[in-house]
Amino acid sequence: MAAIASTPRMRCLYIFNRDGVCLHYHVWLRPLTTLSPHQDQKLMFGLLFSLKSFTAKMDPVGGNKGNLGAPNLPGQGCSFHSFRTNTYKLSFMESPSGIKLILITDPRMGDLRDALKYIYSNIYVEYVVKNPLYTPGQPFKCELFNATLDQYVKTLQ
């Protein structure tokens, strides 16, 4: 039981812009790495794009379905927030500006929508967007962002 409690429940965080560029990739626990980081990020964005398109297409109350695979505007149509497998949980949030946050965690984690909103508004916006040295839409490395993120996710464990 002590071994389970000491295992980090957070696995990794991806931040993508609306064009699919991975702005940031942060890893806490990744025991098996079979892909390069670039391949992993492309695969994750492709999965995300497909799931968003699929859920919009399957929306029972939405009017115009459009084409499967066609991008939707942020907040448009049906959306998904998470899915769970036997080994991990993927939680997702998209900001009105099209920034996508994906948090991979232990499958036993609860609803993380509020945590993703907090990471976006109180960590990403504060330490990245408001940084005068940051070029919008470009990948970033920011030690203060990472340190604050690490400290916050410890409260979610």
Given for the second form:
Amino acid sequence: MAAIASTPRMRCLYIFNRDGVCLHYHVWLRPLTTLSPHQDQKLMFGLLFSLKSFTAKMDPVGGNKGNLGAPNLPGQGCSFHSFRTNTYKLSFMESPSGIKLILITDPRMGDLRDALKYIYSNIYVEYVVKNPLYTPGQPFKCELFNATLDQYVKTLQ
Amino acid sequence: MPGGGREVAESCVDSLNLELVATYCKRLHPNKPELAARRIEAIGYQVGLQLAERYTKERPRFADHLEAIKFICKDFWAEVFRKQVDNLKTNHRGVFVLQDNKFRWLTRISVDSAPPGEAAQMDVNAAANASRASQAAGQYLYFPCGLIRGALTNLGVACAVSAEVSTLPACSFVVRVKV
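Shown: the form predicted on its own; wanted: the form predicted in complex with the partner chain:
Every chain and every other molecule in the complex is listed next, the one we just looked at coming first.
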């Protein structure tokens, strides 16, 4: 008897580097695409760049504000983690080296910060950064990365 | 571990290995892969010589060649790669094949998957990817070949070592003992 596959709650994943190059775009479910991939990625990067500087400037507590454009140390500035609309939730994480991970999911998903940390340190660093065949700064589509990511995402749903 | 027990992070060894191959094969000798291979293997030879000294400090001499090869498969491999060789074959005439089904330095190599095409093409793509990955992986085996050759030479077994990659991350090392 074939098992009925549940609709995946993960929609897509973007990985950008510090310069705005989209290193990886992974899609599980995306029924509606209105823009070309290039425009879509530029839009996403621009949105997050503005949101990050906006939240840092509007921080009512003041304190340590990061420099505009430079990657923040963990805990520096007031970076946002996610926003939710009625059809999707966008979660965001930036590593100290400027690698930005953006995860678009079903709006009912909980806090995904730990998942993003896991994806960065155990999947991206292990299978992309340490891959001898990868040149840093270039887009990648490594098979091992894809396979491990798909497997991990199944445990989140 | 004998000595003061100082340790080094494994990612340092991984990165050093990566850079070793990248420097010799791409920067210094891009048009002479044979020369790059010999240079990397020579470095491995020196390291293997010294590692064999360290790891056999407390042991008595080896009775014959087979004992020395078994030492490489078990203790030496366990010290350097934290696992043992999975399979050892010999033709009893001086040729030994050491097979490692999950060679530690090859576990992270993967090539970019081709853009999704028709279902019929997927198998062809998968096979092509696997062969490209195996070819690229060959460069990362020069250093381990030198390691084995250096260790065995210091234990009294003069030999020549070569490596083959079948499907990542499994690989095999062929040791030919010189008589």
